[in-house]
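We begin with a single chain expressed as structure tokens, specifically the form predicted on its own.
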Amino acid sequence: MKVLGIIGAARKNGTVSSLTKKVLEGTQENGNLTELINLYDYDIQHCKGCWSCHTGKCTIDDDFEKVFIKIKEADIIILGSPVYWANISGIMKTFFDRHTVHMHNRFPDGRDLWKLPTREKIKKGRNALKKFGPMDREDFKKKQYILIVASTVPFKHIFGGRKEVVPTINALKRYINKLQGKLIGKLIYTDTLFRFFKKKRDKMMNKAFRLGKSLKKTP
């Protein structure tokens, strides 16, 4: 079983890469194989916005491809990323728009459907719509995927820790729902400023080891 670890994580030796480490390391001892990915590593670039991905390929010529090949190849995903501004890093949502060209499906090209007859233009608008949002892959359905979140302030909070974490994991499992995959774990570590709470640390890596340990491939 392939165990793929993508973090979009600044600090190399943080909290999230830490804690994918450790799940890994559990895994590893199961006799899976693993690899862990840092999206900042790479060279991934904005969407554009363009929808020349409507015709099946990007027009960006970057590294999206060499890590969207890898998540295409893994039985379990593990995607962590540290709460910025009350949400996931920069550099994984750019990651997630870039799947449109492989995970969405196609929209007529607005130039060539205004040409047409307002009935007819009306008809083709609505079935496109119809269809319109993920692609229904059979690839990607049996996927697993386990959440890794880190966040500076605590989760539960009158200074509104839970506004920050909540949207963070929320961005993570929309682009979960949106692949048709199923979530089998989380771990959400707040309060990680404080590294005096040592014994927290150590429970959260030691959580994350166990939980390594007990991941399954689904028949």
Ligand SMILES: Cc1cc2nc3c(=O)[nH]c(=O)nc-3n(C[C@H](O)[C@H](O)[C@H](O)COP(=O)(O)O)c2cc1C
The other form holds:
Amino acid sequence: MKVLGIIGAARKNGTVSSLTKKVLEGTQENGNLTELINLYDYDIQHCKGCWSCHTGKCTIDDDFEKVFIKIKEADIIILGSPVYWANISGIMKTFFDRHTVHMHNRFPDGRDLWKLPTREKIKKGRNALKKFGPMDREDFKKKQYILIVASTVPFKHIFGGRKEVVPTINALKRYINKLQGKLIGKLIYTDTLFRFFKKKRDKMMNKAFRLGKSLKKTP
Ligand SMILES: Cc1cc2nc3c(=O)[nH]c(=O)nc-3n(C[C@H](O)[C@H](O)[C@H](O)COP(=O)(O)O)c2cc1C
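Show the same protein again, this time as the form predicted together with the ligand rather than the form predicted on its own.
Whole complex next, starting from this chain.
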């Protein structure tokens, strides 16, 4: 089984990175293959919204496909993001946006679709779906996911910690749902400002290791 950690964290040795490494360490003990990717180490450019995705090919030539292939090959994917401005990190969002090319139905003349009357749009869309089939969604259905989120603000903070952490978790969940994957674990480390509280940190790291050790292939 292959377990892939994908993090979008500016701090290479920060909390998200450390927790992800611990999960991978745990699962290595069971003989599973592991790999860790920080999106900051890759050239992942913003989606241009040109809708070339309908042709099945993105016009941007960067590292996205390199990472995407790794996802395709993995059984379990760990998605790790710090809370940045009450949401996932920008690089993680950019990375998600770029999946559009693989998640849309193939439709070679789709760029001109908007010009057609609604009824024709629907007909053409249906025909294209029959002819070209859906994108790579099928490949993702059996994949399992783990979320890792870290925030400075405590979850129950008087100024609304919950409002910052929940949208971050939801953004990651949304990605998993879109790919029709299954969420099998979560590690949420809040109030990291107090990371000098060794007891809490140790507890989280142990939890991450145990989560890694518990990972099994679904039948
Ligand atoms: C650009 C930026 C934006 C941030 N925004 C938030 C925020 O909205 N809420 C919060 O609780 N923490 C915020 N933080 C703090 C990080 O979520 C927190 O320090 C987290 O532990 C960082 O994870 P890391 O150690 O893996 O880098 C922000 C940090 C940065 C750099």
